[in-house]
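A lone chain, given as structure tokens: the form predicted alone.
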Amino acid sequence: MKRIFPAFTYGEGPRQGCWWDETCAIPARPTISEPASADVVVIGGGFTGLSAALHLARKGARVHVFEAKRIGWGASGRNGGFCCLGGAKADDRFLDRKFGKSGRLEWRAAEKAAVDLVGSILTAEKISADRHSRGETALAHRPRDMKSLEAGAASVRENYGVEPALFFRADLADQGMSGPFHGAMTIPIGFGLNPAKYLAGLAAAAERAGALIFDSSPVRSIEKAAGGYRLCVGDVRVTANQVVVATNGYSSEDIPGWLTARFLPTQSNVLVTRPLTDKELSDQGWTSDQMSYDTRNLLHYFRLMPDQRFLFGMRGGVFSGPGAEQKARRAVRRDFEQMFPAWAHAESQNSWSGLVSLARSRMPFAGAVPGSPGMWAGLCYHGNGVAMGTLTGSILASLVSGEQPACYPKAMRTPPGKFPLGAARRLLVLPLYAGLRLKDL
């Protein structure tokens, strides 16, 4: 695999830590061991290939699912399981400027479809993954951060169709939100879960429907064959009329070789805390269970989870290695404490990072790889994934199966252009994020 951030990035040291093992043990699949054909073989095991998988199996296709490492091995079993509104980071004004005003309401109207798809596989499938928070609270770090967010609220009328709920710093402590902000607004659509128990329902749900799911089983090439595609597996030859690429900030380079230089992978840091007493979380005055974030560009987000341990996450390094991801960690773990000081004993031995793909467009994308018929790709959800991911792997199965998808914004059908420097552009964000610091001042 061609990949480019150092093999560390890539192997097991990033995940040491990671609470969402300790909750949930997903049962291991097997590994591919005969030669095999699927109508459709879907390549990464996070929420774009199982969605897909599952919505496919649910037409009636014979679908191979192939993950190189095991179920929600990548950033979806690793992220801060905040199914939400997002997955670009592009405003109004660009996207009237692109798709004219009906084509932002069209994407906004997928970002608020993406949570409610998310909300009706949990219920359909009876998925328990300890759901909570009623939609989601952007806090304001500066003064001047809480008019925007006081200007933004007819945006969000008219973008969701919801009224926002507004709050100023003399509001906070009444709503359990203590904390260095200057006021804030809770858009109620979203929630928060365990993403490893998301994906272990999304995986037994799509087997329940039909669809094979093989761990340690890495696709090593893609060749076009008559009526479809060959791939090596491991060392094992497959053969599929189509092919859906769902490993985003994980992706190869050259699986397809299309992908490269198409996506920008950048670190994100999360860390759990010990539970946390009662007394505890009164001291600091942060009671409640919304799921939040502040309104810096490198911004933090946290949330206190169902059995009071406390989640902070924020964007990580540029560099990678062991003595980068200590560094990270110590990075996540002071802000938590300048955050919150009233915790700063508070124990947090669940530390982790994974990867985010950014798309130089930024919007996400789904849709049909160029100039390789039967072959789709979807990616960068700008570290949103859990509703967006999940979004585009159900759009993704109804292309595949010759239908249009019930929801599918212009804004998400245009393939990301390549970012400049080819395997080097992650230097890329060493002066977007000097840039990104300064505003945040």
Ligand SMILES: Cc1cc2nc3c(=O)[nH]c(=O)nc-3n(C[C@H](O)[C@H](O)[C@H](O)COP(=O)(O)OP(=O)(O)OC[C@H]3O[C@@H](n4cnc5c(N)ncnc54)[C@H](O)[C@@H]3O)c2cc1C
Given for the second form:
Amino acid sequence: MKRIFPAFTYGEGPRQGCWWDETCAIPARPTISEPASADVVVIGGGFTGLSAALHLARKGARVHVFEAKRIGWGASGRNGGFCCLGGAKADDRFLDRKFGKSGRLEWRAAEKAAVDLVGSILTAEKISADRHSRGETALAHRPRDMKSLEAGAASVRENYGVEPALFFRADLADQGMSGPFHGAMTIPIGFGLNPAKYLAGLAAAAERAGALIFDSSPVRSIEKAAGGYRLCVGDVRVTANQVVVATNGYSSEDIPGWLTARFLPTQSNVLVTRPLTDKELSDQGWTSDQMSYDTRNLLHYFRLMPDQRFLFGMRGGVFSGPGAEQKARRAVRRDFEQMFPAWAHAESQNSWSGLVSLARSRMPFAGAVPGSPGMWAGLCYHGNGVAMGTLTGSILASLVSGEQPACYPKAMRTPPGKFPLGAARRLLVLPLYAGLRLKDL
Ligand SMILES: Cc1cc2nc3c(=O)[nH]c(=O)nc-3n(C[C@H](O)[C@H](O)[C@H](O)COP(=O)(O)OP(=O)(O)OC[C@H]3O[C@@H](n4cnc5c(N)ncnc54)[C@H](O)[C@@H]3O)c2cc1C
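Moving from the form predicted alone, what structure would you give for the form predicted in complex with the named molecule?
In what comes next, the whole complex appears, and the chain from above leads the way.
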């Protein structure tokens, strides 16, 4: 597999310290050891791949999921657990220009449908995933951002058909949201969850529906064959009528070759504190269990979890390696202490990082791989893939089955274009981050 970060990024180093691993033992799946054939092979055992497998198996397809490491090893087992709106890096103006108002509203409806889909899977499959929070709260980091939040309330109503709640600076203490914030807006859509518990439940549901899931089974090559594809998985030959590529930020440039330069993996970092006492919470004035983020372009996201541990995340570094990883972990800790100074003494043994994926089009993609009939891909959720990855998996399952997906906005249908700079493209984020940092001042 040809990849654009150093080997360290795809090893255990960045993952070490992931809190979710301590909360949920995901049973290991077998490794593929004998030649096999399937209706559909799914590559990648994260939310996208497992959702595709669940929905395909429910339709009666013989599905094999191949995961290079272990299911949830990628971003799906190490994210912030915000099951929220999002998935694109595009505001209303951009969406209107590109897709028209109806295209924008169709996309916004899909964001909401994605959250609802996760909620319905949790309920239908009886997955207990430590849900909390009534929607998501944006906190203004400057006075003028509160004005923008106020001005944005009308488009929240139009986009999502819900009433947002505005809180001015003086109201925040009553909301248990004290901090360096100038007000807030809550959109009552979304909830926090334990991503490992959701992932474990999703995998079990896919298996109950008939899918076979294999760990330690990297797909090394894909070739066109009569009636479908021939794959080399580890050392084993597998044939399939159709293939779903669900590898997102952990994609390679060559599985399949079409992916070359079409996604930009970037790093995101998270820390989790030890459980905070009631006194520590009231000392900081933060007692809310709302999942929250600040209004920076390079935003911080945070939530007080049901066990009173505090999760805090932000963008990671540009470089990757043992030294860069430690530096990125120190940066998260520094920002956490600045934002929540009363907790500066509270240890955070759990700290880790992982890859999210951006598209040049700023939109996620779900659809056919051009020039490869029977091959499908879903990727590029711009750091918001808990809900959108799940929806994408269900869209791909419908497409594979020759059905029109119930929710498939036009905005997600254009295959991602190539980034410039080839394998060096991750350096593009250097000027991007510098510009966004200036905008956030
Ligand atoms: C630190 C961090 C915090 C985040 N926080 C949030 C959040 O709070 N809310 C939110 O919505 N999103 C969040 N995200 C993003 C979200 O986790 C991802 O968008 C989502 O998990 C992507 O799911 P996926 O299944 O498409 O990809 P992944 O979960 O990354 O899975 C891809 C899998 O493919 C496997 N793979 C790759 N190549 C091969 C191959 N050749 N053969 C077999 N297997 C292969 C990999 O091993 C990997 O397990 C976060 C991401 C990170 C890293």
